[in-house]
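Only one chain comes next, encoded as structure tokens, the form predicted alone.
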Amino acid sequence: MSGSLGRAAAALLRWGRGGLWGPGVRAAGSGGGGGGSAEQLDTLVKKDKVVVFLKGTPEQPQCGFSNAVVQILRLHGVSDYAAYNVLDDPQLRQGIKDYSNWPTIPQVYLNGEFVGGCDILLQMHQNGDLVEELKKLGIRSALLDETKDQDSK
């Protein structure tokens, strides 16, 4: 399975922008001014099972790293998550960095816990850990179905 994951990750990095999304992705607003307080951020990261702070939106990421995170989630069939565009609110952008003590965007949270950025999510994708973490959230990775389909051929 890891060979398949590695090829898929390489394809993700070559793929570039775009991709179609199902109805579950919620591009959530920052909630206006003051979106960077620790209390507000704590509420945002715990509100949904999967939360992503990115540059742009899932439909139109504004940087390659944000795009990679969106595509990794798409590859796993994760379509129900909250996405917050940090470019809409400078207080949110700085606030989430302070909240997580992580200097870069995008940032991914699973079940209220900070996972990391693009590099961490890509590593989890490549080594299979993301499949397991999603399973803990009750989310079945689409890659499991793809692998099963390939095995039956």
Second form
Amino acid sequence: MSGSLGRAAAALLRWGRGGLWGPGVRAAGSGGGGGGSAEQLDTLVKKDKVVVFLKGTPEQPQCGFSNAVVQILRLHGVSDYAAYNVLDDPQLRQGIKDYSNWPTIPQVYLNGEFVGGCDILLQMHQNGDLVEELKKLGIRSALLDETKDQDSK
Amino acid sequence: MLSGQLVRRLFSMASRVCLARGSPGSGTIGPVEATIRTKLEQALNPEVLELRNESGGHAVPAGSETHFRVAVVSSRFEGLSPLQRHRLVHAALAEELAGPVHALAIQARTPAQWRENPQLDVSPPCLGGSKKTRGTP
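The form predicted in complex with the partner chain, contrasted with the form predicted alone above:
Everything in the complex follows now, all chains and molecules, and the chain you saw is the first one.
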């Protein structure tokens, strides 16, 4: 199985820019998410099981690293997550960096806990940790079901 | 399969020799790149330190030093989570990250992990979301 995940990761490294999104993805950045205080951000990252802060939206990422995060979640069939576009809100852009003490965007939160940026999510994807972490949240990774399809390609 | 791995490994070793001598193929090393290298060497005493200026792939002027990818291979990372490892790198480069460096992709490995796959990865292509191009798709 780790071999299959490895191949999926290799496919991912071609960095295709997909455009198919589940109906659950909420581009929450414009309007509602405003404000950058630690208290507000704490509420924001804990409101949903999977929360990402991106440059751009899941439909139209404005940065290759943000796109990679979106693609990884898509590979795992995670469609119900909250995405905030920091380019829409300078306060949010700085605030989330201060909140997590992390200098770059994208940022990924699972169950209210900061897990890292693109590099770490990719690493978790490649080594199988992401499947396990999603399971803890009650989310079954689509890669578990699609392993055979991946193998046959 | 095996030979493929060998080739990759040899290639990676060759590129490391090049890096040790200077910048491979891309001309001069800029001041920010030099500082990043020095600070990481001082902070983490890396066994291998590979650094690539990826700014050329982004919507910034030629010769910019804004986007970097680094592989830091250090025994200091033993027993640390990926998050903790990245935070060590961020701490060493706090000044650069608060200033000129806009993006930093990090591969933080222990020596044993590096030997399994000793290569500096390739970053995803830019999608044009810098401050200047903001709003244009």
